[in-house]
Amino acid sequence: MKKHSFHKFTELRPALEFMEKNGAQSKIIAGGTDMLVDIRKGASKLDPVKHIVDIHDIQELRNIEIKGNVCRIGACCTFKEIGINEDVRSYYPVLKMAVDRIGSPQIRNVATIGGNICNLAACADSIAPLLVYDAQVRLCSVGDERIVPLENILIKPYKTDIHPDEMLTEIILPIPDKDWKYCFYKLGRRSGVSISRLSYAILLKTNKDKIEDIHFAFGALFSVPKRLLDLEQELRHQTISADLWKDVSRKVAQKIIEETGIRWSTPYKIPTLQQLFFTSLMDLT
């Protein structure tokens, strides 16, 4: 096992100040449920990393808190702390049944939402519904900040535009209204601590038989997690009907073969989608 210098942080100033001088050669862990696995293996990706980064116990870092018209959560909060929210049983019910099927309770007892967006597996499950609640993150250095839309930041499997010296410190959400229906889907190989085949999230907001708006983003089946604004677009204003639903997932499946490719995995996953989510949409109306 390759060794690495390991630095332990209690505030946040001081760790933005290590990353400054050492964030080329540096991995931040929070959790350390996807770090401590790459450790163990020796993957190569770690061969660049000197030095491991603890930000677990930065207090400021682990809110959860409604201010003016948004929800701000720290990087550093576990699963399980999101899950048992109340602001976010309440205002973002999608992520809540997201992040229940997460690992098992072990891993939700340690594992944080920051950590799941910064390794960006494909299959990473708070993402989807991040995605369709218009999540940005606050990215902090030691002479700046700034706050981009989540997805800017997700580039290929495993890769985010986080500067070297920057540290993802916490995700934003807009407060939404009451009249969105909703949906969250994890097909995994079984029912509990499950990695995703395939995953979606759904918000949808009707006007009697019309579409008056939809997000949806899908897991595990693009190379990163990924909102469909185009086709999002392309639906609002529709009449709604079973015939609509079934075009809608056959475009979602079209898009998904033109991004990825015909691959061993296409077979089973794109019939799987296309029913699952016709069938979601379908419950949801």
Given for the second form:
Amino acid sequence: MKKHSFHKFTELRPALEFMEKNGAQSKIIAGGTDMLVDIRKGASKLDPVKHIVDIHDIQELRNIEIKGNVCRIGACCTFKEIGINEDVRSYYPVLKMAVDRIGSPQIRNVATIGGNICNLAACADSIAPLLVYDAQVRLCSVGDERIVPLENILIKPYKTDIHPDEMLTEIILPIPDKDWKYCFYKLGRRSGVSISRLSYAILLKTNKDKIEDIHFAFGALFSVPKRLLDLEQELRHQTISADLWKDVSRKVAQKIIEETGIRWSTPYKIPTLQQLFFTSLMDLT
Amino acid sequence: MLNDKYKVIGKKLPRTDAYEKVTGRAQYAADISFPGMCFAAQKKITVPHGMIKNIDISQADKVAGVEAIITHKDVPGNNITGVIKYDQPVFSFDKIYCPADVVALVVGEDKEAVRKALTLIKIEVEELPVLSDYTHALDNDALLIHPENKSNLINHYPLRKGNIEKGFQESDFIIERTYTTPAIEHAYIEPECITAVPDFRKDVYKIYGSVQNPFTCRRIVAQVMKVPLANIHIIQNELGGSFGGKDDIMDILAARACVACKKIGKPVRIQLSREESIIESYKRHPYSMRYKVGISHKGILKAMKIDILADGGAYASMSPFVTWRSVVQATGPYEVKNVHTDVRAVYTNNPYTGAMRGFGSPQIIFAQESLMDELADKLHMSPIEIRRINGYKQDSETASGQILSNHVVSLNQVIDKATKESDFEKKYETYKAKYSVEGNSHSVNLILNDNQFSAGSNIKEGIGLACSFRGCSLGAEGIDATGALISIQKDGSVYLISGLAENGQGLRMTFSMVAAEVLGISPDDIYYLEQDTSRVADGGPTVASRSTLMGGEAVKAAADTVRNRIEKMLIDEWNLDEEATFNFADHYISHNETGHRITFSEACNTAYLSGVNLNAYGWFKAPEVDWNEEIGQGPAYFTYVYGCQIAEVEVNAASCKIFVKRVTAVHDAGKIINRLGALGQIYGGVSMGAGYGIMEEVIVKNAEIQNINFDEYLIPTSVDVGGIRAFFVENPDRFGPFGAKSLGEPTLEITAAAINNAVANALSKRFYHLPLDLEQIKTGKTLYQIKK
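Now show me the form predicted together with its partner chain, since the one above was the form predicted on its own.
Shown next: the complete complex, the earlier chain at its head.
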């Protein structure tokens, strides 16, 4: 097993200073539920890594708070902490539904939302819900910070656009109004401790029989969790019908095939997604 | 319970080893440590089949901290071993047969040094073509795995009864179906661990580990070490699950550790990681089963032609015994006048396959019970009716010509109870009517057209039934006898041990309950001794659901012997009639007619002081059984058990995910001794059977296992199987202790078949391949992700 030096921080500032010097050769560990598996496997992506930087106990990154018209979720909040938070429950029910079903209770006790984003597995379950809520992320380095939409940093599986000296410190979610109908669907091979075969989050606002606004995002279907903004735009003000929802489901499927091509799982996933997505949209309306 | 004649038997009592297990005090193989202990890492090659040209250990040997590198050259005795046939190298030297093979051990106290040295062993291999598809193993031009055998055939069991041609002529319907089942992993929570410890006596070794069958292990180690059996002491640690899986693998690991132990004169441990465990341990046999069945208009089975092929993998292991059980039970619990069965096991380069809970029965039950439902459907009969017409009744004749007369044939009883408790008939008809019209159009196109979308709920419910009969214990596999040793101390406390081993199934508690009932004491008064081959006689392997029946009877015999001696003493003491009868209960021995009464411990003290022998050996040899290998006829087992399970499922027709909502399990295991343990067997067996039904599969590509840890090899979690309702029908057996028979394996063998029938009820579509995973049901095919 490869040896790494281990650096544990309990405050943000020294951690950022360490990253400024050593970021290119460091890997941040927040909960460790992905990283420790990679380390044990001797994953090649860890070859350039000399330092493991543990930020799990940086308390500044463990808060969930509402201030003004936004909710800030610290990057080191565990799924357990997010799942039991009252504000998350009332404003972001889709996020709650997603995090409550990640892994097992043991995993949820340590795995963090920041880790889920930064590891960026195609099947990362918390990302699709964050996308439909228009999440932004705060990326900090010593003496600098930037706030960008979450989708902007999702490049490809296991690759984010976070600079070596930067750290994801919080997720910023605008407070949505209460008119959204919502749905989160996760399909795993089993009901407990399962990795998503596919997942999606839907927010829908209707005005009589018309769509006022709709957001949807998908997990484990595209190379990274993804929202389909063009399709959402196209749907605004359209009249709701079973035929419309069939059409939407087909268009989503087509976009997936366009991006990923035909894979071993396509004959299963694509027909399955269309029927499930159609059923969810019908159930919402 | 007031009229219950037993004080202990049949009660719900907590296990005597529960406290240590739930508090973490119990010592498993990896918990113990010895001074100077070295660790051994195993050198494998990622080539499934090839000739070894050279083994170069010179670089590895130089690594500081490495004590020794062990190869075949260090083996004092047989380097070729096996539980039935001798075909598996302890250390590979000329050939690699499968990816589980081990060429060398690196031994040292420093794990880092050992790991480093492992990478420095250089092995030159000339790769050979690979035989991975077992259905072609008997082709004329097939590659031979063990060329000296001139064929890949491990064994062939024919069974011939009646006139098969005539039977088909008399049939109104004939259907032919092929069923396949996958290799699966035992998935015991504790990976293999063994430690060989040298003794101050020359050529004596003590071996500690998670060993299922200490006596088999002792035989193999003694052969490899070329020492007498008595020189090898196998001491069994607490076992973290086995399910039939800690037999051969542990024997060969013990042998390797012992070879290393002899060479360096220090304790040597081999402890497998989960990945190593899955790669190296044997699996359940994949089966391909072709059934041709003829039936009359009235639903009477006329003929069954069965052709079964089993993948034995690279080594014979238990294949000859596993497939023998299949040939005996292949028709299911149904009377068929004309039967023509062939069961063959073959060699391939795949992971070798051996014993696993069920042992050749879950496969054939999946086939025959699916088939019975399909036949019923064809004849517009209910699944119950067709089983009533053909099912075994008292004095029925089995496919092998055995008349079932010496025990209660309770097939109808278990079916009645299960169908009544689950409201089977009503639900079956309701779901059938509800879903049959819709059919189940699986799209071949990726993008659905308008009428391929379906409105409303995707959830469909189904209910399915399956039943089985099962021969108890070893049957005509071989010698079937076992013993138990009881030693009562002068204060009335008791040592107990039997020749069979605790594998986590609760044998110690069951045996303690048997002894406690006989002696009128509590199981808590019994100290069950650590399993050690030097303490008790070879009682055969702990397999075939034989412990309660065979070992329990031996324990009872031992306890009865001591009780008789105490009674004899009390007759003298109290001047009673020679025929006097005593009551042993609640720690007292009493003679009701005279009112004499003494505590059990006082009686023991008196006996001790009078020189009465309070120690005894009980022995039970199974009644005679017989098998004619040429035609597959004979009384295969001396008694049988019957079971019926009904599965209720919810299938999401869109995702094709199955939720096993409820299982009603009814088993006649004879008199229940340990009721909590028996319930545990059902809950565990059903969950394991559900995993076999809906998700478990060892994916093998080019002989290499693709899913080597539990992230990819999925087993059900506690939320994947809904309620399990367990019922016992207790027809006492004439042979077992207090009328007990077998339960462990029957609980698992039926579940997958019941689920398959329930899924057919929900979707109006039948499936022929396990597991019923998402892709299988959605596309009718198995889709795999192949690791790069």
